[in-house]
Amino acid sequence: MTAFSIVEDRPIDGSGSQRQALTRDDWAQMARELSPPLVALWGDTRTVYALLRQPDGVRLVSTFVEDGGYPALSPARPIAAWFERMVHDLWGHTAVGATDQRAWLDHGRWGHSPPMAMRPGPPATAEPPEFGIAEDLDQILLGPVRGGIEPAAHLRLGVRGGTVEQLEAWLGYTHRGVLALMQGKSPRAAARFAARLVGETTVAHSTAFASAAEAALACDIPPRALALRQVMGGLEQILWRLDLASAVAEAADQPSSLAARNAEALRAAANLAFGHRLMMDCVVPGGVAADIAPGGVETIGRALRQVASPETNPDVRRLEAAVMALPEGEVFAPLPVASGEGLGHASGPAGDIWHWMSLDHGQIASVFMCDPGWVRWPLLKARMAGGQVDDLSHVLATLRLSSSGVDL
């Protein structure tokens, strides 16, 4: 790949990582190039930032927008196109050259357009959303509320006979602007914006957010804070395989009892040693919120055993043995107040899961998630491509897509 010139360099965590910040140039020869693979692309005010996945980690680059857009990746990266509508519509930074400039998360129903940009506008004009289904095939219209727990989500099937030939799916019905209510935050407060952007996985998120401040901080945890966070980590990413399961036998109208009642189990443990039968608000910036409860540890092993199968023994008996050999300490250490920037990592049940975050004296000056959603969503158009309407309900369950990891 083409050596890039360097404005700056900035470290973003405490182990001496490096952001580059590009000029456009660079930033535009970057764009050309199809690798390394993009990982996410968000903003703030005046700057867009890349995440890039190179062999040896990832690499952090921005660049200054100008005269109100940067160069885009969607031509190299077709993966940037949603990533790319997302910062249009949140700080109204244009992809110039993008393959796919419509709107996305901004329905036409906020009070300003765009809400994260220094001078936020009038809103934007409400308007049906625009597939590009090919005329001469049949439409098939589902959602965006279809009547079940699926997420929400307005997809377009175009159909020639039985068979799918294009998908589009539109998003940005579950948007909370979890972006903007995190600004001005400390860490510890924001964290439960965090840990609830996928309730799934919340776990994964917090846990990601939580690096990404101690890494703004180079603030170290302790030993079993951090083992804590594995086992939590551990149980649901267990709890999300047994779910899948669940959701991919009811799809096939086959039994999916006994995933659903080790599922139970596994939850009725995690209430009772971490007061929460999703874990959520356990994980914080930090270290974890309390220690695990007394009888937990044999509570949380006797669950464990009763779940082990050929499908999650490995996983079991590896976690089994974690929560035995938890060590000894505190559980959480205080978070200076002070300035920096930091990128975090969690490896979540539906894949990578990165967060970063810029403090400044303490407070969020801005904050990005990216949730495997991101990865996923484009995962059911090229499933469903070739594919018979009848599927369609059997690949959602084995994709479990969230919309709100996307929708921000």
The other form holds:
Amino acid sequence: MTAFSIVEDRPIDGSGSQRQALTRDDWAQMARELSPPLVALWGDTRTVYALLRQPDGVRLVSTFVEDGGYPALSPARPIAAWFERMVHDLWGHTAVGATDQRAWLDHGRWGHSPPMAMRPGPPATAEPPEFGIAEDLDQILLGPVRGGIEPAAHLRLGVRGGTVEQLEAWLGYTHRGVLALMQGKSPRAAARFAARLVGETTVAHSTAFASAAEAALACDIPPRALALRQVMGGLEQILWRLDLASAVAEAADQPSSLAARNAEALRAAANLAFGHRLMMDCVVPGGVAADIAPGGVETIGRALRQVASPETNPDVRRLEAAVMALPEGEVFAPLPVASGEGLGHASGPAGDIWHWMSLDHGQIASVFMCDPGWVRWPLLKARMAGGQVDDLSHVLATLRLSSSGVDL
Amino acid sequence: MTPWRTLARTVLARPAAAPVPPVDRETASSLAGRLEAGAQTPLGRSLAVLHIDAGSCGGCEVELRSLRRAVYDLERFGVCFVASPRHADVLLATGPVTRNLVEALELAHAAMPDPKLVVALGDCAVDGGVFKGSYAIAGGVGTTLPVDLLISGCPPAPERILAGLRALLEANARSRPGISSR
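Pass me the form predicted in complex with the partner chain as well; I've looked at the form predicted on its own already.
Below, the chain from earlier opens the complete complex, with every other chain and molecule after it.
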């Protein structure tokens, strides 16, 4: 497990938040070389954006879509393939030279397609994509309804005997159209969609979203709001790990009563202190929705000491210290109604979360939310390759993949 | 610590499972009426539940998992989760019912044996919740299937889900003569 890190409140600023508009040639050049790893790729009606990791942070680049297309990044960076399919299904831009052009989010069930294009056309065909499972392998089809308490996804395993030789996932079943719903709304109104992208990491997503709005408007939030966000983020981090421990134990048929009781104690404490067991809608652009309840500091401190001894566990010690040392003052500073563009980051329990938005007179003109699911789902294929079919439930439990985060 | 103290602590320790309030009589009665009219096969005092993610953010699933674990210990009431609609008495759906999942939801329901009880769990499943108006959703389980029980909340707390499922159990037991209700 990674070391505990408190959710960051500010986007990586300086050069990171300055978007660099590239010509088509420069983008194509970058696509050929692409030495910096790709973090995310998304679009809007006229532009595609790529977030690249740099040694000192990230770099955001973009290029205009010409003739309905842009040079694909997937030949150099396989991780780009799912993003390119998503961009095609939502905005209709074709990644020229892409390694994979099969349907992704668009299963042919929407009233018009692509739904976020300037001029959407009739629905796409309702055919599932061709799965590239070799003909001499037996196929196991799982989902989208998989039983248990699992997110909706279709998995196709190519097996020989009990050994998994190929695995393909088809997602999009939980596509709710959140990006379209957020457009034209104020950051405050759209925050509830960011909070519901992935319920288990609602604080981290809300924090990244709020940071993007605050970066776009060049606003600072009160120190007490910042500290409360860190407390909530820290609680979510611990809860996520407790739930992971429970899930892994259950996959091995050895339920852990300790992990379950500790998680319950923390959720009950979160409910008393912040008014919600998952702390959903508690982090909002401009600060936090409400101050910690009277007695909340003691409640959280008590619950943390029940979960682990602060003397031995540095994560819990740090979080307890943060709760005890909350600065005084306001917890919310209203954001101005203005235009701008900003990138927000949070270290969520499952990995880095990036949100980007462009505001036009206080309304969201264009937005993207990048969940760590985009890099975690491909791990399933890697972990299962050469493994046994029986390993699947255990591998799924350890990865704790979310469909809704990448389905949008 | 002395062995006697350990022994005393073990004997006196309370179980992890939380105490539960009585079943909501009103919900149980209204469900009993519906079941008596509609149930063809009595189920007894157990329910096999098939969970379907119809576009959930995962929040409802967090609480469903809590419900199964030590503190709420759902199985002590005879409620278990199954993997196939063929074995399910209850279809429990979360999420606003995305258009991409409508067909799977219908197929699962069609594959269930009677009485095919349907529970819509969470505000999204009740009526689409915050996602109302999206091109990508049908707008609640009721748009696709006949719903027997709505459990609102975003997400509903485990106690609330438990109250709903226990009312379903109670109603089911009452609809079957010869099995007394607690």
